[in-house]
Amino acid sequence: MASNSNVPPFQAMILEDHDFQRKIGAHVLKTCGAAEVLEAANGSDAIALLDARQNPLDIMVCDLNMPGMDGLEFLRHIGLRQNSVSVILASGMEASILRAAEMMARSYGVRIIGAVEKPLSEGKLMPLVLRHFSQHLVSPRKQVAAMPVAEIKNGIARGEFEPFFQPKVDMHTCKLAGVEALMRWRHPKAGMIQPGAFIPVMEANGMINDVTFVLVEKSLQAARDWRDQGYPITVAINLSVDSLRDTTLPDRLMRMVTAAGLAPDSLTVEVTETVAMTDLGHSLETLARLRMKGFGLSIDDYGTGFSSMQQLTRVPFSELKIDQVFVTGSSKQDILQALLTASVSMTKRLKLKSVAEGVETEQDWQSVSRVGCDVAQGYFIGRPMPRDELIGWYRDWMGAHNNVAASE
């Protein structure tokens, strides 16, 4: 019987060739809340178990170095099968190999929620189990396929899409530095639906712009309400390629912030490197005009593209968000710590604000603090939440960190 009551029961598998370590891993998974744990000694055995199973697994712990089909080949098969299981990599091999395996698996479309070094323990696995559930507002079993276009259109017409807000805090004072608005769909029958089920469909069918401006309007109204309560909180929104192609966008956003009784610096526009590189002429015109009007401009997922440096020379960014792949677990991997340090150092030289994404543990917090990052965002601080919960969360957060704020 699992002793942990913080998570719902889940189905798991441990893939490990060493008999004793496999038994220990199975026991730890049950301690973390697993109702059932399948065991396999190599990739071929694991594939056979998966193919014979009718119900999908939730979480799998996968070793890398095994006889027969090793973990790398197994992960490739998982990607080809489009299996939705969340994978935790576990190995005693050097960190650079573990990191390469993680990136390889992601490139195959495998859902990697983290990597740990052996031996396994509840302290190592439990945060990743929690991450699995925190990243799925709807259970993966209910949320496999994309939502139909007609249903999404009906949801837009019924006003079912709304922003959730994930807090960002100042690393020096622990005070709230702003929020990022993230789109959610409160479906009347299916409940809260995760963005992966509808955003790609919206983008492919020309619907993303309309719902983006609904998101902006609701976010600005929330910001105005928070300001009226004595909390002048800035909001960040993500823009698509279609939005950036529209050179009238800055004027439209200006009208919206004015109508909400706010100033342009209360809104930050986040764009990924890929989006900023698409239709370069129109995008650069739109981005430059946004900065001219006083809006904040953030390069999102920095470091995951092929031209990060080049983008910084092209676009007048005011903020750089360091991608979570360089932040999460950085305290345990020297190469991630070095890349994180280099990114923060560069932002200081360029006089940009640095924001670390993916701060999910206290160790991550300490890691980004040591390198002098300005702002942190991640599940360690707070998950995306409805507007009405933010101020309550902030009061609780400051109550727990009041000694830090008082010393500033």
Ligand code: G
Second form
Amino acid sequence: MASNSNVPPFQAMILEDHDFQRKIGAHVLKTCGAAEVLEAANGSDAIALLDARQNPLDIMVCDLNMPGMDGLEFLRHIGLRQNSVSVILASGMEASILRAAEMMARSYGVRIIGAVEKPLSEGKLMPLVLRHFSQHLVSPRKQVAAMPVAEIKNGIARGEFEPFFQPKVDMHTCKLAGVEALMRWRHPKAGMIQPGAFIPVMEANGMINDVTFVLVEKSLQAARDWRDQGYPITVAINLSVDSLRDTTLPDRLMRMVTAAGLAPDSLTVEVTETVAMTDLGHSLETLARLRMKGFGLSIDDYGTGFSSMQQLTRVPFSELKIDQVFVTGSSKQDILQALLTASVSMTKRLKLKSVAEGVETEQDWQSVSRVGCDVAQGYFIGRPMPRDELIGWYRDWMGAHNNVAASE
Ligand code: G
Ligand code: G
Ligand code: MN
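Given the form predicted on its own, state the structure of the form predicted in complex with the named molecule.
The next block holds the full complex; its first chain is the one shown before.
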């Protein structure tokens, strides 16, 4: 029961008509770190308790099937009240009913962090409590001024987009585990432009797909050159929803990989959980086909989306990248350590490779190493760099970490 000491004390409620089950629920919430647990046996009582409070509740566990106002109606009411409480659905009902309730509640604007089957236990609730805290950590990424569409079109026509490469290293051997290709715009007047200024514009205007293929082409060429120099390096590329919708994408990538004289396992595709779950039919077909053909498949920015692990297990991922919000500065925050531990142990259960993003300092490296993460990426290791700098960087890096590699 070491986990509960890692979350800040929180205010909770259990809504459950069955006396015995309600007592169990209240007890389990306390073992998960709740400072106070309100108890309600039906929806109307729960509403009254919520309305009477000064400070908002953090987390509540909500039964669905109850006499009087049932859980569904209760959720509609808290949606209408725009209550910010995070809700965990608990039920003895079958999974399809839980899923329907979850969808309904979300459409009313209720924050649902997951569903569990009764009886409740710390093992079932704790991951969802951690999820509540993780979603409160995520703030939208910094906005940058968007470039005009016409200017981007010119840039594409002039061939100004190119990949920079950021190293990912194996945490045990310190050897290169691959590189991530990140798009940059070498603008003749403005200099080097970051993706935040043009990728959202490209996505919104149906321009991302073509540029993605240019990026893949250049990345594969780089990978081929590195291999010829004696460095077989896997390259990862980021894909948008538009690219995944195209179910012929795997065949096209296969032709490109073959033309570059490489095998499909030298290319990994990174998609965010949100992207993977959009237009699920087409995405799943494309993703499954990519894996079938032997490409690597990575969940990017893990922990920042809203998909449940159950949803993610439907996609045949080979790697999970833990978002930098959980990594950067994690050595100083117990809550981040707890989230890292939970994410890494899950990747091990699912037999996925874990990659920590945003390793900025030696302390970050140590904290992700402690929880057993396989691979690290971040400024502490190397910034995204032009292709011609990578091998030089790698020689320096191995020079500095030779002792680590040799002692393994
Ligand atoms: O490199 P940073 O370098 O600033 O990248 C910012 C964001 O842009 C990241 O979320 C990254 O995933 C995304 N990104 C970078 N390159 C590409 C790309 O080629 N395609 C897509 N779709 N996203 C990219
Ligand atoms: O979303 P995605 O994971 O694809 O994008 C990676 C983004 O994170 C890029 O913008 C990249 O430049 C940035 N990045 C990589 N390493 C670090 C790091 O150590 N710290 C910070 N703050 N950003 C990083
Ligand atoms: Mn990425």
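Numbering follows the first chain given and starts at 1. Since the model is a prediction, treat every value here as computed from it, not as a measurement. The term rigid core refers to the maximal set of C-alpha atoms that superpose within 1.5 Å between the two forms.
Using a superposition on the rigid core, decide whether the Cα position of residue 24 changes by 2 angstroms or more between the two forms.
Yes, residue 24 moves 2 Å or more.
Against the rigid core, is the Cα displacement of residue 62 between the two forms at least 2 Å?
Yes, because once the rigid core is superposed, the C-alpha of residue 62 moves 2 Å or more between the two forms.
Cα displacement of residue 123 between the two forms reaching 2 Å, rigid core superposed:
Where the cores coincide, residue 123 still shows a C-alpha shift between the two forms that is 2 Å or more.
May I ask for the C-alpha shift of residue 40 between the two forms, in Å, based on superposition of the rigid core?
Residue 40 C-alpha displacement between the two forms, core-aligned: 46.3 Å.
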